[in-house]
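This document opens with one chain alone, in structure tokens, the form predicted on its own.
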Amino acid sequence: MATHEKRYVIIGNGVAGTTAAETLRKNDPNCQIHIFTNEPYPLYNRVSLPRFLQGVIGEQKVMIRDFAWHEQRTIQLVTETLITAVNTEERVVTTNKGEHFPYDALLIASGGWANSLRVPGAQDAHHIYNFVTLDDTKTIVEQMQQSRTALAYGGSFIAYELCDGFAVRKLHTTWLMRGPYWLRNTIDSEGGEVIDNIAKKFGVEVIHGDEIAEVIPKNGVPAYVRTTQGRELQADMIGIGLGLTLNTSFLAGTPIALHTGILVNERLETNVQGVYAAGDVAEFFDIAIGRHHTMGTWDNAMAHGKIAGANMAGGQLIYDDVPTYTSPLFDVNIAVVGTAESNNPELQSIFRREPGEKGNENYRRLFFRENKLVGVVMVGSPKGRKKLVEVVKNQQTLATSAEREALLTLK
């Protein structure tokens, strides 16, 4: 039994880690809290980075916390530092600077690393960018002011946000993706066509079913890319949205159970007592679909942080939230609620496509499991989103097709 003030270590100062620290301080006023981040900044709003990329807001509007906030709450924020090892028997973490920090409870909210472009020529060229961090965004913004042509590569949210930023900044923009349409594991071909039409209205050239085979550099920067289908696409800067590799390598040799992410129970605790995981890296149990999965959304990470922080301090809270994600898509909005998985054979879906505002279309796709709504995708008008979130949360049975289809027009 610990006789000292409880010591909490949090790996990652994103919204999951910082929310957990704030919750811990409220629940345990005398504890010690250390948060570790490889970045030089306190918490900033990753959801705001696309608007910063577009020039709609400045850097200051992206920041959520400052160093003074941590000092006022006696939360030790350790920046530009990586955790390289965890010893669960001795309850100690080790940093890349050789320092050791003991803990009574540990939260792993380490997120992931953006996957890089690995094709011939890419390693020899500057101006190829991932878009995950504030520093990524600042570097891209600086380069956009000197560029004329840009290529966004990938079928992810990150890729379209890059594409949006390039187009709004008036660069000649090409959007290249390997799949048959954007977000192929969530929407269908009808939704994909809606997205394409929005992008094309902003002058974007959209290409599906092709991949970058090679980057052809000139003077150390891209001149053009050659694709597997033989296209040659000019681009003096390239933005990459090819997903994340979850940051769990520092757990090698520990008994902490890993699958796709770090496996946790309904209280976000791992199989090792006193070790929790939250945010992108946590493979949590989703009560709506009855299985574990990972989800990289801001709302999900924030909710995880509240639950994990409370439980690290002795609580017994259960995570039963409905994750949501909303984002501007050129001149419309997109929202994803709950579990929206086209590739999940346990789910059935229906959709509606209709004229919307500004010459765009509205698209809504609903996902059901055992006649219960578990997921929603909305492009265009957000009317009815909050009500649909409640339907997912309440898990009411919708026995007839008429009941299910009525949700397509819910306002």
Ligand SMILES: Cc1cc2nc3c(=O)[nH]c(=O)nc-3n(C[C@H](O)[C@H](O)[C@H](O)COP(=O)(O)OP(=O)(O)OC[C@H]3O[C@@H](n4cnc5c(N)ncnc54)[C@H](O)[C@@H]3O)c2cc1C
The other form holds:
Amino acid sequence: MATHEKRYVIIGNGVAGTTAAETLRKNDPNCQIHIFTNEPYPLYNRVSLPRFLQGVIGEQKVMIRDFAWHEQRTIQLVTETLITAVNTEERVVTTNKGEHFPYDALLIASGGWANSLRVPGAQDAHHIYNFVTLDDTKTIVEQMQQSRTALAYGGSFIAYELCDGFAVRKLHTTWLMRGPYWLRNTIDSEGGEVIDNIAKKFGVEVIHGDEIAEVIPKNGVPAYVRTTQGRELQADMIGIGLGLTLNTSFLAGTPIALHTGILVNERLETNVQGVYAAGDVAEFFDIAIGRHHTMGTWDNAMAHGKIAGANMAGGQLIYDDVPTYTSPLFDVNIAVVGTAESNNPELQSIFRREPGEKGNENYRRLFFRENKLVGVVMVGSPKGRKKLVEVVKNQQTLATSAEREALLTLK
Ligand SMILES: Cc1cc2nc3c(=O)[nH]c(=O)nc-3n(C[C@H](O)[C@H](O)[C@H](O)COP(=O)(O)OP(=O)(O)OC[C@H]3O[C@@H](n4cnc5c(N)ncnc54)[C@H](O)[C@@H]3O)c2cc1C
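Switch from the form predicted on its own, shown above, to the form predicted together with the ligand and output its structure.
Shown next: the complete complex, the earlier chain at its head.
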């Protein structure tokens, strides 16, 4: 046991890291807390970035915490500083500035870096953007004001949010994705059609089953892209949504067990005592489906932060939340609850598609494992979402198909 004030180090000041710092301060008033980020900002809301991109809100509304908030709680926020190494034997982290910070307990809440476009021509062209940070968003907003055409590339949330931003700002927008439809690992072709119809209503040209083969720059900026199917698509700017690579490279050489993310138990502790992981980077044990997985959602990261912070200060809390993701999707909403994986052979699914509001359709898909609801996707009306979250949480057995079908219309 430490004979000094306990020293906590947190890598990453996203919602997981900042929530953990806040929880630590509440649970251990005398401890030292250092929280590191390579970004220049205190916690801001990544979920609000799409609305900032669209021009619906300003930068102020994106910020959640300021430096004063940290000072008031004696939480040492160290910005523009990257942790480059962790030594679990000596219990010390090293920064890119060569400083060392010892810890009694460490939290890794480092999220992921956006994957970049790696095709011929992309490296030589400006105006190709990832969309993960506040700085990314500011740069894209600036460039949108000087562009007429835009390409959103990818089949997941970030690509549609880019697409939405481009279309709302009246750029001529093309949405290109490799898969046969959007969110191919969660919805099916019926849901994909519902999404396409919404995007088309906003003037977006949607192309599936094709990839960027090459970027053809002119004077250092993209003029158009050539696809593997031979299309030539004009784009003054390109927004990339090709997923994240989780930030674990600074753990090289440590005994911390890694898989897709950082493996943690139900208490969010890694295989190395005193080292925890939380948020997007944590591969946690999900008791609803009985296995480990990662989850890139705001609520999940915040809930992880609370649990990890309490456990670092000596608690024994177990993470058993149902992760949920809600987001605006053009003029409707999308909600994903729990484990909604169409590529998971252990899960059975049923769906319903029906007319909705504003000329859109509602689409609901439910995922079951051993007659228990484990996942939900809802496009359009969110009615019934809270009740469905409860059904997932309670692990209620739904023995008959009539009971399962009834959930498709639950309001
Ligand atoms: C544009 C966008 C829209 C989104 N919309 C939604 C939504 O509608 N609903 C939803 O539920 N979720 C949404 N998400 C996902 C959600 O924002 C994330 O799941 C959540 O923010 C993850 O929080 P985190 O604390 O785990 O990691 P992050 O927020 O990624 O924070 C990690 C921080 O650690 C820093 N870092 C990494 N490595 C180091 C290092 N070695 N040293 C120092 N600092 C380091 C990173 O730079 C970053 O600042 C969205 C994400 C984006 C990008």
